[in-house]
Amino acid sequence: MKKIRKILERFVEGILTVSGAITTITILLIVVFLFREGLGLFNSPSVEKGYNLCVNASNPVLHLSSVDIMEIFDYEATNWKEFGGADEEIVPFRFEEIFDRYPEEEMGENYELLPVRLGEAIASTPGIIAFVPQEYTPEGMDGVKVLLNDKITPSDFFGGKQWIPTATPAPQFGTLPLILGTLLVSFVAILIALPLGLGVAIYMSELASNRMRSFLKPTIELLAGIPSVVYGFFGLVVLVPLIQKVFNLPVGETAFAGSIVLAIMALPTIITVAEDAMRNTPRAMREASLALGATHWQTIYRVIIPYAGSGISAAVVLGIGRAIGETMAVLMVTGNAAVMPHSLFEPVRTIPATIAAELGEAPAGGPHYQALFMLGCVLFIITMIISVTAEAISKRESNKGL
């Protein structure tokens, strides 16, 4: 009998060891896959894949950033002097415009003369910048110079202020509006949810009667199980019109609406974890504090809350994680506008909402696809920093208590 028990114990121990190893390896593989796909973005050209930019050979400019290219083709930049060239007007030229200059019959059969005609158009126009397919690029022709095709850089990605992944000829993958929008919505949500959550946790743990606690606790835990899309509908139907009316705004889909919805969603997690941590305070510590003459409130904020500090920190981390990683509810109530946020009462877009909205439409393996994976890497790093910071604070509080 003892042998059978030992065999069973070793068998169970082996299963637990294998399951732990498989879980760890799976998580590592997911992280490696995420970063491998995301970092591929920085090997992508700044110009749309399969195209080149050509200028007149007399133009001294050798390369342009993706922002420079966008400004040129949006007619916001009009002189080559702005980019270190001569003082002459910029003439943006898109590939299809060649058919306005030359009839199709002059292109020859199967357009074999198309590169020649493009070369003639570029060589005869000093300030031109032509956006042409690589297969028709008049490379090597007199009077034509192909600009160096730069790669997308980390500074373009993290410091760019425009997220326009479908722009031509140079897609814009600036994530600064998305990062700031995510942090703004999440930070305000935690500012709202944390004091309310801790207040309710203190009430349930120390002040509420057993009857009230038995009613509130399952009710709050039930709120945590409501799907996020339901919270999104609530925000869209109730909060958005209310915010628009109260603050006299043109639209109610704002960062403030997203923050309120996220705060409501984070409350059950914060309340449940913090309340459990407070109730785990030893009865002897409570009685010792009261025996020394402390009031009930003094015992709460001088004994119970410091003792439950690690649990409260865990509640904060889980609440922030819920706020930062939320997708559907935020997508529905924040306006989904990838612009730099200047106040709480403007539309914004968050990182999770961007990934959810665009990943299904991004061509697999392309720069847009890789940029969305890189956004996932950014979200992973932000969450990890928050977790490490909370763990460090919790350990410092524990050391102080000792």
Partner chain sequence: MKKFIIAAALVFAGFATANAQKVKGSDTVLPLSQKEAEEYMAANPAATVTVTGGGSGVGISALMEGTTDIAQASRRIKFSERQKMQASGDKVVEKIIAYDALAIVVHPSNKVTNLTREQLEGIFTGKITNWKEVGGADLKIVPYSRETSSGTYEFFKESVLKNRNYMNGIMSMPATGAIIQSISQTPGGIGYVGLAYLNDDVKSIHVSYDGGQHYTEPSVENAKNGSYPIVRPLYYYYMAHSEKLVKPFIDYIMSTEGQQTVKEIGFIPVSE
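Hand over the structure of the form predicted in complex with the partner chain; the form predicted on its own is what we had up.
What comes next is one chain alone, with no partners or other molecules.
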């Protein structure tokens, strides 16, 4: 009998160890996967994969940045002078236009004459810049020069101010507006939610009557159970028009709308965790404080809040975590415009909203897909920094407090 129990205990212990190990390994694997997919971005060419840019051989320009290329194909930049070339008008040429110049019959059965035709077109137009698939590039033909392909660099990615991932021929993966947008929206959300949440937590743990508490607590916990898309819809239909009218703005979909929705969503987490921490203050400590002649209020802010310090910072971290990672509600109310945020009352685009909205269509393995994974890594690092900082703060505070 004893033996069987012993075996059983060993068995349960084994299961617990294994489940711990599996969880750790899974998390590690996810992180490794995230970074492996994301880092591939910096091996991708800045011109769309599988394509080359060709110019006329007489053109002295050897190299164009991805922003230059986009400006050329948007007809913003129109003269080669701007890029150190001759005073010649730029003629952007997309691959499909070859079919307007030559009838289909002149391409050969399986398009084997296509490179020749492309070469003719490029050689005959001095100002041309042609965007052609690699397999049809007229390489080595007279009058044709293939431009060097850059790789996407980390400074393009982290310092670029334009996020236009579907621009052809040169997609723009500047994530600065997205990173700043995410930080702005979450920071303001916490600024709104923290005083409110702490206030409610103090009220519930110290001031409310038992009956009030037994009504408030489940109600607040219920808030946490509402799906985020419901908050998003509420924000879009109620908050957005309200903000637009009150502040007299051209659009109501702003960073501020996102912050308010996020603040409402982070409140239940902050309140419950902070309230639990405060209620965990030992009875002896409260009574000692009161016995020394401290008032109720003095006890709250000199004894209970310092004692609950680590719990309160945990509440803040969980709240920020919720805010930074929240996707759906933000996607619906912030307008998702990838601009550098200048004020709270402008549309912004956040990292999670970008990933959610774009991953479905990004071709697997392409630079757009890798850029989205890289954004995931950025988000991961931001949250990691926040939790490590909070951990450090709470450790220091609890040492000081006790």
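We call the rigid core the largest set of C-alpha positions that still match within 1.5 Å between the two forms. Numbering follows the first chain given and starts at 1. All figures in this text were calculated on a predicted structure; none of them were measured in a lab.
Verify the C-alpha shift of S58 between these two forms: is it 2 Å or more after superposing the core?
-> Superposed on the core, S58 moves its C-alpha 2 Å or more between these two forms.
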